[in-house]
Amino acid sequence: MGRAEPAAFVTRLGRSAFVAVILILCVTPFLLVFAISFGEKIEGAAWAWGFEFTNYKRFFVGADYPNTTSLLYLKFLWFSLYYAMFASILAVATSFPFVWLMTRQSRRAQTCWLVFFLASLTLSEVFVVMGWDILLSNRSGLPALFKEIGITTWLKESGWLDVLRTWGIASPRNVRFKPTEFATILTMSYLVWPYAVILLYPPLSKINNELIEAARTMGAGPVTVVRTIVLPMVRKPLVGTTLLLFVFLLGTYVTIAVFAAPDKSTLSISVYEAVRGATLNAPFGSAQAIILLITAAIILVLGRIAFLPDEGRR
């Protein structure tokens, strides 16, 4: 008993320290942002603590409601969800076949690929966006290359340039990738592509090869095997990965600042401009951040209920 009591005390102390760290690093910042969102902006100064819903009213209907109504920040929220949703779906949809083929290779090849993707995670968003900015630049990137090798001329003669113009990725003279939704979603998808590969690798690598061989023996082709055996077995990891990447992309800043048009910006840009911009309106920036967080939580819950019903009931 004498030795058990100190051990139990140390265990309780360790648990208490762990809970304290979680509270300090996770819960306390959230509570501070939540409290600041009810503050008041002082003209000509910074802001003061308070308890009013002016910032939330400004977000949903505008600061001058009911005289005028503004849905600007709801529009920013929509584009935040729009970019994150399509970029995460694109990343998972394109990484899935790659990971499946990677798991069919030797262990050594799989290890090399995993090391490569883990190393690519060390690249910051700024570095990646800078590379894509050069690649999609209208003067020195792909549009200039298309013009030099004659692709632009062929697009004009075949009428495809007009089609691309309706999609927003061309001008009357050449292909144009900046600023467009296409470039924004493509770059965001590239940012999380290594994460998608790493998250999908464990469930795909655990699929029993005997099931695949049995299906092939019975005459099923590769596409049929993937559609009828592989996809049902990894449905939950696919949905979970998509939701995780979706939440991660909601906070993307540099990509939006470089590739998105000003009228199609997101809340991450708006939050930064409110907190660090010329207005120094931290309460309104905090209110936007809280709304974005609540929206993400709602979508996660709805996605889990809709696509993972078994998990939702638990």
Second form
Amino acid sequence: MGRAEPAAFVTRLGRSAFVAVILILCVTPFLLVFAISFGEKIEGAAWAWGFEFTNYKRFFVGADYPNTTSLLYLKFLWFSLYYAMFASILAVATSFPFVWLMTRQSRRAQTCWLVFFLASLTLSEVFVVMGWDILLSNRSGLPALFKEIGITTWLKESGWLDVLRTWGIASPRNVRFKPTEFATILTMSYLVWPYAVILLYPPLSKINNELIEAARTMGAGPVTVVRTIVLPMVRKPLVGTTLLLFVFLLGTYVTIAVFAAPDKSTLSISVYEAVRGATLNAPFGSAQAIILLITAAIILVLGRIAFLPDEGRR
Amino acid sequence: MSHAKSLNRRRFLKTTAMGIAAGSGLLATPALAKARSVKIGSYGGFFEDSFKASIFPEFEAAAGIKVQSVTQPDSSGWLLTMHQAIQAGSIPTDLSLHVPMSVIKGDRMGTVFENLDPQKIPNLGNVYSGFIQETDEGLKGAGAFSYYSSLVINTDEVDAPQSWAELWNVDLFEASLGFPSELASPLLDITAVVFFEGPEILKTREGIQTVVDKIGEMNPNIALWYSSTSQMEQSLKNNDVIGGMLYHDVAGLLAADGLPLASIFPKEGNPVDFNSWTLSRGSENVDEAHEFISFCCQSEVQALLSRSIGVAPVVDVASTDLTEDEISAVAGTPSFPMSYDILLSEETFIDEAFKRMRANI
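Write the structure block of the form predicted in complex with its partner chain for the protein whose form predicted on its own appears above.
Full assembly next; the chain just shown is listed first.
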């Protein structure tokens, strides 16, 4: 017993050191951002440490309050949530049938697909955006194709172009996909598609074929099988994946910068502009980042309570 | 602002260049203890490459001072980096390039810059006074080069406008134009000049709001608020935008590349902007830094800068040996200066008014 004590002490020391390193590496940057968010902007210069709630107030009512009230940053926050929500749902909804069919294939085919998706993760956001940029651009992408094969002329003559203009996906000359919500959400969901596949693969591959066969022998069609057997079994991973991708997408920067319309920009752009842009207003950037973080946390908790009630109670 | 942006211009390979710059900085240190040297910052990519290829070697040969090139990503971000580095006790460069706005800000921050000594810059007299940044306390920045932002238009798509005001035509330009996005976008100055008889109106909040509202009338036409020149170049090439505002010299390069792009000096004129050399606080190569600035203020070096980088001189163009074609590639008339001091006093208000206009809220 007496001899074991030094070993236990070393173990405990090691564990404390580990915890300390984690605290320093993970918590300190966060605390710094938190502390800076109370700093003070000096007009015409940079900022100084301080303790005031100006930056948080500005987020909700604007800098010129009470002369005018501005919901500008709430609008940015809304679009952050809006894009991330639709893109994550789209990614999960489209990858689910794919993964389901993939797990029903041979072991070898499954491995090939998985390796392919793991490899595609090495594509950075910049590359993905560049690719879609080319596909959707007026000169090199779909609009050029439309023009070439005469669809544009037909749209103009039939008046559909004006309808598309009111939908925001045409200019007076041709259809256009940049900047649009359509292109933004499409690219964002493409960005996280490999993650969706990799996250959904383990639970779906565990579903035993015998269950499916049993249901089929009792007369259930393929769709009924998926609806009544597969989906309920993977409800938790589906919700979990969606929430994870949603949080991941809240910070998207390049896609928004390239594809989102200026009046539908997000908080991540606004944070960057505040910190590194010409105003050098790091305190306001930090305050926006903290609010985005808190919003994400709230949505995660709400999501769990709403979709996974049994989990939420535990 | 276009200023901050100017820093961004042509920063292809930024990260790589920075890595290389950092690496070469380390490698270059163990030279002779007595060798004179100076660390000079410039915007990464084509810009810095040109400095390294044509300006620095000339200076090294003329002055016997070794130059270490340092990559700056931009001006406003670099100001922040400098501030943090100097607080931490390291001097990232002796000289840096900054837009006028950053020079004023850095000066007010009080931690980044050291005053320059005009006595040590014998050629400073060549530089137009508008490109010298001075306060009561001393010389803060010496003009390094100037540049023009012009109205650009794809002439295959529409006829070339003769006035900035034509860009407000929604029927012609809906979702078709690109403008720089940052705070002191020259757009404020342009709009004040075109519709409100000059920048005086920007001196009050009401005036600023009036001008921003006027820009808001053109907002439906703006498909791209760009934060770096390369974004605008790409969008013009892709035909995602058919015009807007771009650096005059860059527009010329694109046109030379075959893009049907005209760089126009409308009847109201184009804004002319500049960059200054600034001395870092705590620099240990003060004399060498001043020698470099003085070197750059010579007409021959200004001409060299125009030819290699496409910027306009800060000295009398007539004193250079630039040909008429070379001059029209980098400059033009009419033009008007930007009003930095006005923009700085209401920074947060302008920033938010501008963003609200862009966001339609």
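Positions refer to the first chain, counted from 1. Fair warning: this is a prediction, and the values are worked out from it, not measured in the lab. Note that the rigid core is defined as the largest set of C-alphas that superpose within 1.5 Å between two forms.
Shown in the overlay between these two forms, fitted on the rigid core, is a CA shift at R173 of 2 Å or greater. Comparing the forms between these two forms, the C-alpha position of G159 differs by 2 angstroms or more, with the core used for superposition.
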